[in-house]
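A lone chain, given as C-alpha cells: the form predicted alone.
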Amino acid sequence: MKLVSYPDIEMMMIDLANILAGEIKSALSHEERITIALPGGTTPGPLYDDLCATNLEWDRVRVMPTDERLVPPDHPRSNEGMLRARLLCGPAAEARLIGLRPGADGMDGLTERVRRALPLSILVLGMGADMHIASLFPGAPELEGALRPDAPPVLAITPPGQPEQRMTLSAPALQGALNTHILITGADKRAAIERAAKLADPHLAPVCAVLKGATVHWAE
C-alpha cells in the first residue's frame, strides 16, 4: 500500500477532493460514463463538501455507496441520505445515484443494476479500527461468501454487534476499481492499517482485500 500522511484533516480532505476530481476528469476522457463508489458515515462529509463544488461533467458520473444500512434513505444512519445531502448538490447534483437498498424487483434487480454499473473507476473506502471496509466485517457470517472470487457484486451481510442488517459491495466488486483510496483518521486506525498489512488475511482484516495497490490517506 501507499501511505500518505497529512498535517491535519482539513488539508487531507482538500487534497483528496482535488485528487478525486482529477481522476474523475481523466476517467471521463476515456469512458462515456463512469461509476464511483463512496463511503457514508461522518468522516468523509467535508470531502464531499469540497468535491461537490467542482465543475465536472457530473451528468456522466454514477455514484454508488460502498454499503448501506437497511434503513429508509431519510434515516440519519443512511449512507444514501448522507451522499444526497453532502455530495449530490451544487454541480454534482447532475450525477446519478445508484442506491444499494433492494427495490420492488428484489435482490435480482439490485444485483443487475450494480453489475451494469461496474467496473468502478474510483473507489473511496473508510476503515474501522476492527479493519472492516464497506460492510465487510470480521466475524460476519456472510464474510466468507463476500470474499470469494465468484461472489455477486452486492449482497446482504449481518455485521456482528450492529443494529441493522446491511447491503455491501463484495470483495470482487471493490477489487475491480481502477483507483482505490482508503481514508482514515486517528492513531488507532493508523495502527490498525499497519496491523492489517502484516496480517495479510482478508478473513481477519477485510481491508486486506483491497490494500495492495490502494492509497491510504491518513491524518491524526
Second form
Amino acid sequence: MKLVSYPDIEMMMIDLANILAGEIKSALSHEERITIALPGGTTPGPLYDDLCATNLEWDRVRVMPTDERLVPPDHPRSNEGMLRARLLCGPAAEARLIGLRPGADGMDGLTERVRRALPLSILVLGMGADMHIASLFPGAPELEGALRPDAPPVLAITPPGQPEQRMTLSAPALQGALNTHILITGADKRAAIERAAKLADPHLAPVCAVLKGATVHWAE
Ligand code: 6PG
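Got the form predicted alone; could you also share the form predicted in complex with 6-phosphogluconic acid (6PG)?
Whole complex next, starting from this chain.
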C-alpha cells in the first residue's frame, strides 16, 4: 500500500484531480474509449468539482459509480445523482455515465452493460471506517460471493445497518483496474486503513481486496 498524506483536504482534492487527469490522458492515448469508476458518499464531491473542469476528451470516457444505493437517481443518496451533479458538468458533461441501477432488462442487461465497460482504466474508491469499499461491507451476506474470483462484475448486496439495498462492483471487477486510488479523510479512516493492512483479510476488511496495488490519499 502506498500512502500519500496531504496538508489539507483541499490540497488533496486538487492534487488527486490532477493525477486522475494525467491518468485519463495517458489511458486515452492507448484506448479508443476508457472506463473510470468513482465512489459515492460524502467525501469525493470536491474532487469532482475540480476534475469536471479539466479539458480532456471526455466523450471517450465512460464513468461508472463503484456502487449504487437502490434509490431513484434524483434522491439525495443516489451516487449516480451525485456524479451527474458534481462531475458531469463543464467539459466532463461529455462523458457517458453507466449507472448501476437495473433497468427494464434486469440484472442480465445490467451485467452485460458493466461487463462491456470493463476492465477499468482508473478506479477511485472511498472507504468506510469499517474498512468497506464500494458496497462490499463486512458482514453483508453476499460479501463471500462478491469476493470470489468468478464473481459476476456487479451484484446486489444488503449491507448491514444501511437504509437501502445496493448494487456494487465485485472484487474481481475492482481488481482489474489499471490505476487504483483510495480517497479517505480523518483520523478514524487513517487508523482503519492501517488496521486493514495488518489484517490482510478481505472477508474482515474488504479494502484488502484492492489495497496491495492502491495509492491511498489521506488528509486529516
Ligand atoms: C457509497 C460509497 C462508499 C463510500 C464509503 C465512504 O455509496 O457510500 O461508494 O463506498 O465511498 O462509504 O463514504 P463517505 O465518503 O461518505 O465517508
